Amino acid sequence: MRTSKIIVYSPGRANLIGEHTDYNDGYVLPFAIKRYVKIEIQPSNVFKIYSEQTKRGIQFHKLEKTNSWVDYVIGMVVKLMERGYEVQPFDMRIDSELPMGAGLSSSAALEVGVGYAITKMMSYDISRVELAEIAHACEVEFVGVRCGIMDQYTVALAKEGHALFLDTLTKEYKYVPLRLDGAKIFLIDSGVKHELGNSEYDRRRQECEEALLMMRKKSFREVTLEDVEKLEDEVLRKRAQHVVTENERVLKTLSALETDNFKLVGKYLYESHYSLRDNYEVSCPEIDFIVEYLEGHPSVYGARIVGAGFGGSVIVLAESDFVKIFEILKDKYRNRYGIELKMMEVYPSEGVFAHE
């Protein structure tokens, strides 16, 4: 075990496209952005964390609940000892620069960052891959939200200058470059998360299910829009739908990379955000406000709500005059909605790593 204090950090994560489709056996196409869950770590006689943004600091004895953030941290050390390592106090400090709410998925920094300090700290050799596991594990099995892996694997794999091309099936990826000459991408938070994202995140991973029951089908991998059709219901029908056709815009922007065809991105993006209103019904007024206005800009080739939906940020891609753009929409937006409009220009970030 190191006894000299170590810093890690754990970058936010951003989601070109494929949204709502982990959790689906779908393909997702997610970045690691620049912007990081700061974790220092040392050994201790008892387990310590305190946190920069609350200012206040905890020290437990027993690895149970407390139905609080600490909770990310507690079950990392309980899945990692599940799984055969053993766990010696530390003492933790935690300090991150990604807004909460947001849709930059900083629980999923939080928990790969905790994983890799204490395998630092322990000097365990873990493989990146059983990092995410364990973090996903966390989340799902301790925390108690049913996620699916892109955060974790994107947190704890991404590479800099690329995007992760995920399928969530098999858990094969491979890294795809962001070649930006040109064009940028940003994050506009929209200030909003309504209360009701919880509860209908958990209610569309059941109506997704419900829909495979019904097409007597295991995975959506095995479905068409064929059998999408011939749904009844029809709010399963558009749900099947979303994650049908979401598939494949993940594959026609690989394919649009390639060439560095940042319209036809664009347009893929705007049709996911359009489905995403549409067909899966997570997006919010505001959001969508914001994503109207700047379709109508020729210099901005896409954009859509990223994340779980119900308020969070919008993913844009644009050239780089785009600055100019946001500061009429800030205008527009405070004026309708009462809310400060903030933007980052993200880069794609390498996933978590240390500083000793």
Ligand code: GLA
Second form
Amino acid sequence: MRTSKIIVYSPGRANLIGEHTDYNDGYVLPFAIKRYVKIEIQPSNVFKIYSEQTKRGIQFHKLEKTNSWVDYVIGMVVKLMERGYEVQPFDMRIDSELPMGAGLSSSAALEVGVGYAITKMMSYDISRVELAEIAHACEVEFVGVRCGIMDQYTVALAKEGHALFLDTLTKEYKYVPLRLDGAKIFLIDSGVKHELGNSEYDRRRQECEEALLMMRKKSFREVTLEDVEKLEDEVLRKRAQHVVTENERVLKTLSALETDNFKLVGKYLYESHYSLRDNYEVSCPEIDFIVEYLEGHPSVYGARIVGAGFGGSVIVLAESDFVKIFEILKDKYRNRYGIELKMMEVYPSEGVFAHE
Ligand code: GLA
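Starting from the form predicted on its own shown above, please give the structure in the form predicted together with this ligand.
What follows is the whole complex; the chain from before opens it.
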């Protein structure tokens, strides 16, 4: 075991395309961003956690659920132990530059970061895939959010300059270079977080399971658009249509990226957005306002809602003069919704890492 302090940086993630496909045996194309949850860890005689955000520290003796953000830490300890990894008590300090509810997966960053910090402190040699799996188990089984595997895999496995193409059925992945010569990626935080996010997310999962049952298929991987069209229930048909077409869009985006055809990539981003808006129904008026405004501008290749939905952020692929367009959008948005938009340029970055 290491006794000196270890500092871990765990990034947030964006997703170029492949939304709501990761719990439907589909494809995703996310990447990590250079915005981090920072975790400092050192062995101690009791478990202590301090948060820079809340300026509060807690000590815990029992590994039980608290129904607060601390569960991401306790859950990781529990899940590591369940897999046979002994965990010594530690003193942990957490600081974050990732806004919560902005669709950048601050929770996966925290889980993976905590797991990485603990395994470094304990000198365990653990693969990044196993780390992602443990973090996913923490989220689903301990915290109780039935999410897919995209976020935890991205935070653990992402690579600088690349997107991560992940097949969530086989869990095979490959790195896809994102050569952004002449194009830039921006994230716009809508400032909106709808509370119904979690329950609606779960409902979408159930609807997809029901659609599979109706089509008598075991996995969305076997489903064609012809199968979808036969679904009698309109809601289930729309959900299934999103999943099948979104998977196709991920594959088409991969080919468009091979030739740096940003125009085409952008077209798929818009298509993805409109499918998430109309078929999957996980957008909201504020986000639609942003995307629809951007679609009129020739220097914007494409834009779409990113993450679970019902608020959060918009990912934009654009030329560098986008900043000017953003200023006008910002005024319009403020006038309409009374909210100050925030924007940042993002680069595909490295997954979790430590400074020792
Ligand atoms: C959230 C979940 C992910 C994924 C996205 C939607 O971020 O945590 O697993 O399902 O929503 O693509």
